[in-house]
Each structure stands twice: as structure tokens, then as C-alpha cells.
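This document starts with one chain, in the form predicted on its own, laid out as C-alpha cells.
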Amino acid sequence: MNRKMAFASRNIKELLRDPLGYIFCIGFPLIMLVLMTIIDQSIPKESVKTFHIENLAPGVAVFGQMFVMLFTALNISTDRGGTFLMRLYATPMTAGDLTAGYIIPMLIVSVVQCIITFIAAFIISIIIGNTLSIAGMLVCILTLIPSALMFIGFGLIFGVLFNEKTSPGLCSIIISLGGFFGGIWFDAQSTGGVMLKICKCMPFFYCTKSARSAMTLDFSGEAFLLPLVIVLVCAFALTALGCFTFSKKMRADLG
């Protein structure tokens, strides 16, 4: 535990040493909050309920999730093409200390990204005149570690099995693909129709609808339930396969 933890902080203060990481993964969703809510406010309420504030946080949590994998896939990309890696593999440490340490700072990142959207969407709403529920935003928060580890989990893999070239512009194709088919931006329940089938097929759309659902605090079986284990479910089986990934990796570069 302790090397898992010693390894964790290192991971953490990278982070926090790169400019980077503060501009993708805390000031880019703030910026998108306030110029989605402006728009909101721009346009008829009945228009795009997509932007009001109580569909518009949840969304650009999720959104913000993506930014965080992509940190992950760089870092430990970063870290397989240099020598630090291969140093770590003659210590004591396991496969399993190792991606304990890169999963628990970048769980925690998220989760304090997390935090910062919701108050700034809680001091937007009351700007605007629409509170958000304080018991909401904390269960959507809860609801959001799981896809929280879905997205790490992309990254783990992405890190693993490219370099720190490569996997920055995979991890672009998946913040894209989750942001459009996601439904974080448009309302993909009222398309219908072949899209709303498409996103029916990717993990975002469901992370993002599980997000909704416990901001408003439905938890009905279609709306939240369903919704959740369908993340969860992405959520271990990408964490798995992300730690076996690296096992595997390990053993090829130590073989």
C-alpha cells in the first residue's frame, strides 16, 4: 500500500507541475459552462434543453472526464518512452502497484474536477435565477465515478499500448466521439431515429444520461438504474482490461 500511495503522489504532483492539465482539465469545461449557459440564455427556453443549467453541468462533467484520460494516456505513455518505467519494473513494485498508481490520482482529479464544475454551476444557476439542488449535484457526483474510471480506463490502454505521440490523438477520437454521441451537446433522446441508435451504442451516451438522471433525482430503472450498470459494467470490464494490458506489457518488457 504504501509504494502504491508513494507512486500515486508522484503521479499527482506531475499533474500538478504541468499548465497543461489545469487549462484541459479544470479551466476548458469552465469556459464551456459559461459560454453554453450564455447561449442558453441567448436563445427560447424551450429551444435546446440540452444548455439549461441542470442538463448543461452533469454534460460538461462528463465532457471534462475525457481531458482526464487523455492526461492519463500521457502520462504513462510519457513514462513507457523514457527510462522511469523500466527503472520502476527492477523495484519491488507489482503490475498492480503500478496501475494502482496511475487509477488513484487520476480518480482523484476527477472527482475534485468534479467538484469545481458543480460550483460553478451552482453559482451560475443562482445568477440566472434557477438553483440547482445541492443533494442533486452531490449524488451526480457519486454517479460519476464510475464513468470516471471507464474514461481512465481508455486512457490506461491507450498509454500502454502507444506512445506519447499516438495515443494523445486516440484519446482526441474518443473525447470526440463521447461529446457527440454522448449527447452532451444535443439532446439525443428527441433525435430518434439511426442517431439515437448510434448513441445507444457507445458508453457515453449512458454516462452522461445516468448523470442527468441523478442531477434531477430520478432514479428510475430507465432514466438512472439501467443507465448505471451499463457504466459500470464499461467501467470494470475497461479498468480490467487496461491492468491486464499492462501486466502483460510488463512481462514482454521484462521477458
The other form holds:
Amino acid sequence: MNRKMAFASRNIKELLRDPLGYIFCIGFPLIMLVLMTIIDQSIPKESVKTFHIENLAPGVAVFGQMFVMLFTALNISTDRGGTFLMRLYATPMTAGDLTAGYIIPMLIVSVVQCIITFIAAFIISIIIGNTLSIAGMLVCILTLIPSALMFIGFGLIFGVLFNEKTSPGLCSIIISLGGFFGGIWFDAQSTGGVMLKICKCMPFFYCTKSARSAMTLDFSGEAFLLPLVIVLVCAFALTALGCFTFSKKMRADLG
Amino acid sequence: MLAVETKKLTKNYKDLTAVDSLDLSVEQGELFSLLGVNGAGKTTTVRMLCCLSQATSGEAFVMGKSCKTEMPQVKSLIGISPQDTAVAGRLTVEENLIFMSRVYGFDPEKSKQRTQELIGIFGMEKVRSKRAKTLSGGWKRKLSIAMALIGEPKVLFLDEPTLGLDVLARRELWHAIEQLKGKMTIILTTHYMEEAEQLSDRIAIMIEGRLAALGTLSEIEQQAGTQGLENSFVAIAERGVQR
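Let's compare: the form predicted on its own is above, so bring in the form predicted together with its partner chain.
Let us now look at the entire complex, which starts with that chain.
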């Protein structure tokens, strides 16, 4: 435990001391929150429901988590690119210590990022006269933990398999796909046809759906439970795959 | 018990033999240098001894523990300062050392005490709160060696510790390495003849993965039939290449 926490502490310090971390993980989602609220206030009320603050805040929270994925990938690929990990391989640290040391801080950062997003959304909701439910926000934050783990799993896999130049590019693809097919910036449910079918094949859709349902305290099976179970399964599968890939790569590096 | 022992140690990469049937014995407390041109197999040898690479055949032992079957025990006995400095860039000097001490399982009090000790040994007081990425090459190397020493290793591996350093920083680092002599076994790989001459108890010259010469400076001079390590090295290397 001591080794895992020592490495987690190192990783969290590295992230907190990187100005880009603040810009992408906090600044950018907050800008999107403000910008989309301005758009929502400037167009007819019933035209785009996605930009209503109760729908927008969970969507932006999911969007922010995708940048945590980017930083997970960047952190791991940078460590692998240098000899820092090699130094750690020559110590009593195991693959389990190292993967836990990467996952734990990113999970903490993701939850903190989510809380900041909802505090900002709450302030905005008061300003625009559509106050968000505190209970809804708290449940939503908890609901978003599996989705944070899912994105960290993606980051772990990309960071292990690709170098520091390629992994951010691949993460950008996931960010674009997630934003699009996750229904963050438009109502995917109302599209129907092939578009909805594609959205439903992507885990991002269920992240947004479960988070939005949690926000409105709608715990029905179809709106909340089923999407949450899908996200949970994806989160565990991707994290397990990430840990397996890391362990395999470590063995290959030591071959 | 020998600090390091290899028996017919071999490492093949597809069609390349990086290390070829290497037999070495290093006594405890010795400063042993591995000399060779690029691609001679020095770093591969160090990697195998540090459990960072599996031997294709042969055996390697550190303090009597097998690098193949007793890896956790070997890892707790060694420290390595890789060719690249391998420090956490955004952590301060002090934080890097505390981090490594926790990796070796020290409690917070022991971590602090060991960190303070190493900051003192390497004269890093004035840079202790500086982030590693802002340090000069010389300070980074010192930090890297201090990180390798934090776990109180019985065998310390220094892989080209002065590569790319200016003459003053190099001399300063030599002085720091000399201070460690006798307290532990040190395996040093280097390109610099002067460095090996100045620091080593014994020297091994590797040519194309093979051990071409082994002994004290005077023994190597005798084997080469010339004076000075550089001349001896060139003579042995040319002989090795011709073979």
C-alpha cells in the first residue's frame, strides 16, 4: 500500500504542477459550460434542451472526464518514453503498484473536477433563475465515478501502447467521438435511425444518459439503471484490460 | 560471497548477440568499471544484473541471489542510476528522494532521515527545494545517484554517470563517487578512460559483447603491452575487432 500511495502521490503532484492540466481539466469544461449557457439563453427556450443547465452540467462533467483520460495517457506514455519507469522497474515495485499509482490520483482528480463543474453549474443555475437540485448534483457526482474509471481505463491503454506523441492524438479522437456520440452537445435520443443506433453502440452515450437521469433523480431502469450497469461493465473491462496491458508491456520491456 | 557473478551470461536480440558468454566476478566493496565502445554490451550487462532484462542463457547473481529466480530479493539489494537521469521532473530534489525512499518501504521518519543524509553527502542543500527539471545536468546526475542510493543498496550500478557533463561537473561527480568507494560495491559503465582510470579498482573491457580484458590498470597495461588505459584500450579493441 505504501508503494502504491507513494507513486500515486508523485503522479498527483506531477499533474497539479502542470499548468496544462488546469487549462484542459478545469478551464476548458468551465468555458464550455458558460458558453453553452449563453447560447441556451440566446435561443428560444424549447429549441435545444441539451443546453439547459440540468442537461448541460452532467454532459460537461462527462466531457471533462475525457481530458483526465488524455492526461492519464500522457503521464504514462511520458514515463515510459524516458527511463523513469525503468528505474522503478529495478525497485521492489510491482506492476500492480504502478497501475494503482496511476489510477488512484486520476480518479481523485476526476472527482474533484466533477465537483468544481457542479459548483460552477450551481452558481450559473442561480444566476439564470433555474436552480439545480443539490440532491441531483450529489447523486450525479457519484454516478459519474464509474465513467471516470472508464476514461482512465482508456488513458491507461493508450499510454501503455503508444508513445507521448501518438497517445494524445488518439485521446483527441475519443474526445471527439465521445462528445459527438455521447450526446453531450445535442440530444442523441431524439435523432433516431442509424445515428441513434451508433450512439447506443458507444459507451459514452450511457455515461451521459445515466448522469442526466441522476441529475433529475430519475432512477427508472431504462433511464438510469441500465445505462449505469453498461458504464460499470465498460469501466471494469477497460480498467482490467489497461492493467493487463500494462503488466504485459512491463514483462515485454523486461524481456 | 561475491557481490556480482556471471556465468556464461548471454543476451541475444534476434540476429544480434549483445552479450556473449560473459564470465565476471566482482568482490564486495570493489569499484568495478565496464569499459567499451557503443554497442559493446555494457548497458545490456547492467540491465541483466538489475533484472531489467532476461538473459538468453547463462546465469547472473547479485550478492548470491539469482537475477532469474530471486528477482525481488535482487531488486531490494541494488540501486541503479540509468544513463538518462530518470528523475521526476516536477518534483523537487527532496520530494524525489522521499518518493524513492517510500518505494523502498521506509517509514516517514526513516525517509526524512535518509533524504537529509543524502542531501548532505551530495551537497544538495541549496537545490533541495528546486524542481528536478530546472536543475543543471550535473545536479540532475547527483540527484539520480542519490535516488539510487536511498534504498541503502549493497550494489550500486552507475550507467555512464558523467555522460554529457562539462569537465567541472564531471570532476565533482567523480569526487562524490570516490566518497562512496568501499562502502558498497559499485559497477560503473563508462566511455571515458580517464574516469575508469581515476575511480576503478578493476576494469573489464568489453568488445562486441565479449570480455576482452580484465584486471587492474597495470594488469590491463601488461595484457595490452602498452602504457596508459587509453592506449591499452585501443590496442585491445583493435585486437578484438581483428579477431
